[in-house]
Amino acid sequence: MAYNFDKLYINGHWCDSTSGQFIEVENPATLKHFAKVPEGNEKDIDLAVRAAHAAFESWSQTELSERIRLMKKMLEIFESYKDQIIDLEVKELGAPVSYSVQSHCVYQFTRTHSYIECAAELPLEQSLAQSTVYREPIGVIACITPWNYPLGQVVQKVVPAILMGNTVVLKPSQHTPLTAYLLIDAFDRAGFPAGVINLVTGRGSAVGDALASHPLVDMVSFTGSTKVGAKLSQRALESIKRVSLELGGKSPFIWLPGADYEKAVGKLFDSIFLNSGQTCTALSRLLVPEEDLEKIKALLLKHVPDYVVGDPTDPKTKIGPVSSKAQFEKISSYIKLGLEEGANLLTGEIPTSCANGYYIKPTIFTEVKNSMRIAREEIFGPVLCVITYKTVEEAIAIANDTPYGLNAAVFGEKQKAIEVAKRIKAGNVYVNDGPRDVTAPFGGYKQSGIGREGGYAGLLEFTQPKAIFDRSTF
């Protein structure tokens, strides 16, 4: 393959940046550095928005069939990477193998697949009664994306931007940015022309912020955290830029009473522990009925042991370590908030120490109080907060007090289920064992963010509506 870690990626080709610095990136499993990128600037920004504006007006003009056509042979080669990236995951990120191979990597090209059928039949016209509406591309889009789905958070972006004829301006996170340069290697590889996709690596604080301002730039989209989304707003929002944030949650994942709870656990701490509890969809309040507590306590207990604490590369391991020793800190001192809070610690413990790798076990608090801080901000680690209530009335208005409404879930009686997940304020709400839809719009509600992802909105998300009234008689 082409690319090289040590550069950049810009108007069509792999460059030094402007800055001749680097940052290092680290395995959080061995904490040794293991490869290099470029810490891009304010210039190397400019160079790459101005080839994606230099790009946008012949690309926004190219047949949607001819985009397609580019994507479909982009995937292809990407797919042909698929043991460099699922390496690369583990390494970069601290992912078990285990689930590398999924949902790192085979979702991801499942994503990608599923973007190129929906925008084959996609209607980008619209005849009105007075009108058409008339679906186009916004311009150079500005990809921001966090660590902790260092490839799948690109995906999300990159790939229906520019097939909706966008182009793109690129800054994954300096601590994961590795896969995004295989995925930048495909692109280039399948033929798309310069400018179309650019790569910028650096600091969020000096090339995001540079993105957001940038006076070419049509659009920002940013995943990461609440915090950090707000303040990229305000700076976009100076030139009236589109925003699309993807930002936190602290998702409730209520169990209705008399359900059968066993067949709960595994989604529950699939979506709590794997990946470190580093996902922003994570289910980190578990609502249950007061009556059934002590069943449901050892019922959790029983269970966690099947979720193998150790190193990323044995197939047997099921959680790795947290990415970074930022997060095993932070993640930490909440631990020790929730014992200071009040909370009872059903098992973990608060770690002492990270010298062998950022590695925290799996945490349950029961006797949470839904004021509590560390029921109602986001610890995006491996900590699950367990919540009662008398009534489902009760369960549903817990599950609202947040500021958050990314993700929620609901396990009982079928129809039961439904009912009250229509009431919970998410962007998405899972019933029993229901399974994702790639299709479907993927979103938050409140504090959690603004757009969507996914599907056909996804692609409509990279795009503005133009009405022509044309029914003139002459």
Given for the second form:
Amino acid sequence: MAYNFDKLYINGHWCDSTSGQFIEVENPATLKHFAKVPEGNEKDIDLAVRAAHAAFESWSQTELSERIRLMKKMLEIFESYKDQIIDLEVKELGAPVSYSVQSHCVYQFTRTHSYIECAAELPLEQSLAQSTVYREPIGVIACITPWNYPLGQVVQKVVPAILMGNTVVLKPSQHTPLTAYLLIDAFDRAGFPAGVINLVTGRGSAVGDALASHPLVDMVSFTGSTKVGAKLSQRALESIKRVSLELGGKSPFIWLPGADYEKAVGKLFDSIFLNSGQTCTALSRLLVPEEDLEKIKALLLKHVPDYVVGDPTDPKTKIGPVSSKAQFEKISSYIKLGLEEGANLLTGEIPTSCANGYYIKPTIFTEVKNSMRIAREEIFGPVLCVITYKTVEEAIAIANDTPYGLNAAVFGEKQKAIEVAKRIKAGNVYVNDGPRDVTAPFGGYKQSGIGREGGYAGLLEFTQPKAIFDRSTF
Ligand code: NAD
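Could you switch over to the form predicted together with nicotinamide-adenine-dinucleotide, since the one displayed so far is the form predicted alone?
Once more the chain from above appears, this time first in line as the rest of the complex follows.
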């Protein structure tokens, strides 16, 4: 395969970083450094942005049908990299192979297919009383992505941005940059014109900042923490760039009185424990009727052993290590904090050593008050907070009492659950076993973000409306 982890991809070529420096990529299960990527710098960013800017002129004028044709070709090549993608996510993220196949790989193909289909159907022209409104591309898009779904977050931005006629400079997370190389390789082989997509790896504070403030960048599409997103937006707004933010969450899961709790456990644990809890949409606050707490505790304890922690290459493993030492330390300190705040540790422990990998057992706190820091802050690990409520009104109030609003779920009688779902301030709310919809808009209320990804909304995000008043008399 033609990809090479020690290069950047700028203006249609694999090239060296002008820094001559590299960042090591660690396997969180073995603690071994197994790859390295260039530590890009401001100069590399400038070259990449200028290439994207130059390519925009003709790419934005290319027929949508031609953009779709090239994207289909890219996807065909990309799908042939399935085994390498799975292997790299096991190594760079520590994601168990059982989880990597679907969530980190096949679902990303599904997403790309979906964007291609939606782009073909999307109305990009609208006739009004005295005008025609056209959706036009925005320009150079800086795509800055996190480490927790290394490929997913990249696909969510790069594919729709390019389909809509924009050009891209991608900066993946320095912790998990490798699968992005496979995607770029597929773009390269599909024959996209030089400059349409560019890859610069590097540290957030240097490369990310340079991208957000570069005068030729027209939009910053960022996924990551609320703290960095806020800072980055300030830089971007100094030159009035468009900003799209996909940020953190502290998502509630309401179990309504009388719900079949047994049926809800799988959804809860998959959400908070898989990917080692490092999922922005993780249902990290479980809201249960006070009178059923003891029954629910027993139910949770019964199912925890199903979530086997261990070597991510073992097909039986459901929970691998967390992604880095920093993550290990952060999550450990939150578990310690939970005890200090007076919550009850139903299961789990304060991890003591990470000498054999950054492993953290599934952790459940009960007797949690929504005012505690463990219930308000994003822990981003396999840590569940169980909070009791007396009435459904109180459950809704607790669910909404958070700075975030990314995701939520309600389990119970369907009509009642839908009523409750409508009152939750979050961009996505799941009802019972309702499946995910790849074409639905994804994004947050409140401090969980600005803008939407996925399907039609995700494509429109990378366009801007232009009205031409064309009903002239001659
Ligand atoms: P992060 O904010 O630390 O980093 C995200 C990206 O920004 C990385 O590429 C990083 O290198 C870069 N960056 C860091 N500091 C920067 C700076 N000062 N200037 C410019 N760029 C900078 O987030 P993370 O730890 O990689 O990811 C975890 C966070 O991402 C969690 O909060 C999670 O909820 C969030 N997330 C949100 C979504 C969503 O769709 N809403 C999806 C996945 C992850």
